[in-house]
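Here we start with a single chain on its own, the form predicted on its own, put down as structure tokens.
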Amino acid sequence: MIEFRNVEKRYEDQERNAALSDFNLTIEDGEFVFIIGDSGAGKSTLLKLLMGEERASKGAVVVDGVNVARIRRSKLPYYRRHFGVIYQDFRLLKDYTVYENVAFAQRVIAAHPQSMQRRIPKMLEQVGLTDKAESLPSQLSGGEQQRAALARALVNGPLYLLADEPTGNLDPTSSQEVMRLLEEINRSGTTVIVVTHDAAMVDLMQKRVVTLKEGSVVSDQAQGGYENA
């Protein structure tokens, strides 16, 4: 479960209005949630938060009963393993193919080489990849981008995926691709998170819908329909 409670965040260089005030905000285990809000509203201040990458300036951000912000430095690395993160330009790596970007994920934690041989092709397949494995991100397309960094968030089995502007990049059917797998991995039991600007795309949705106006929640609906903060 992940809980924002009466959090606020402020930075150094804002004098007037924080980035997050009097923030409230609870996901169950194996929900699918869209966050949207226009700039500014809070959302990457959000993510920001639940990955140890800010600290609150007031309340707590908890995480599964541990508040984010007493988890010591050196143990963050550990912490962001709960968490798969794509983003809209997908930062995958240039330079290597589809299997060894979903393979860099795995060396990070140490994972062993049979267990490697194991989930890296079977994540490939999950998400349609596996006829690309040994594609430079250069000859794929946006939606084929996307699904091997897809691949390579999922493939340390995460409990909450988040994806920030996941389709921002995409053309509609790559979009609905792309929704339709992170649909499938919370079918499966992992809590994905949206950040979104693609109203569109939360309307076919139809899933929880929190909307962002600057730094408060505004609204928080059951089953869809955007709303423009």
The other form holds:
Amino acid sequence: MIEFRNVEKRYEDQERNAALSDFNLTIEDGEFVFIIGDSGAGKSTLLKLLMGEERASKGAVVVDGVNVARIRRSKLPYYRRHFGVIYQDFRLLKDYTVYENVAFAQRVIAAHPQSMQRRIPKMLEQVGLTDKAESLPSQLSGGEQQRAALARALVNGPLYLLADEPTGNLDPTSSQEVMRLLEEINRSGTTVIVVTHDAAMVDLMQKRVVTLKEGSVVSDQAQGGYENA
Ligand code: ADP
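What about the form predicted in complex with adenosine-5'-diphosphate (ADP), after the form predicted on its own?
First the chain shown before, then all remaining chains and molecules of the complex.
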């Protein structure tokens, strides 16, 4: 479970408005949540606090009962293994094949070679990229690159998947494919948090929608679209 308890986040050089203020949000395990809001509303700050890249100025971000600000710097890499992350710009290693990109994530956690041989093909199959395992990112469409990034984000079995504008560079068809995969991943138990401006996808999915404005939650709909959020 993720809890933001009366969080305020003020960056060092930020004088007037804080990036987040009076910020309260609870996300239960197994949820699928969209986080929406205009540029500057605080969405990236929320993700940074969650990952322990920034610390709350007041209040607490609590993940599975642990106050993220209290995690020692040396332990943060281990804490971050709870999260798989995908980005608008995919961030694949460009000189590595799809297979090697996914394998890289497994090597970072010193996965056993036998487990890698089992898990990586399974992940690639799940995202529909078995035939592209030996391709370089430059040889893939945007949708395929995002699916490769998704395989990499999920191969270590994270509890939470964070998607930061995952469809920002994709056409509508590829966007839908990625969203369907996120839904499938969520059905198998992973909590999915999607930060997006993509109204069409929010409308399509009919999931929980949390709207941020000027650093606070202004709307939290259990199930809804972009407009009525
Ligand atoms: P969003 O992701 O919704 O666009 P952000 O979380 O990036 O919003 O930003 C929220 C507010 O915090 C904005 O006013 C932004 O200018 C400010 N901000 C973000 N990062 C920094 C930083 N490193 N230093 C100072 N101010 C920042």
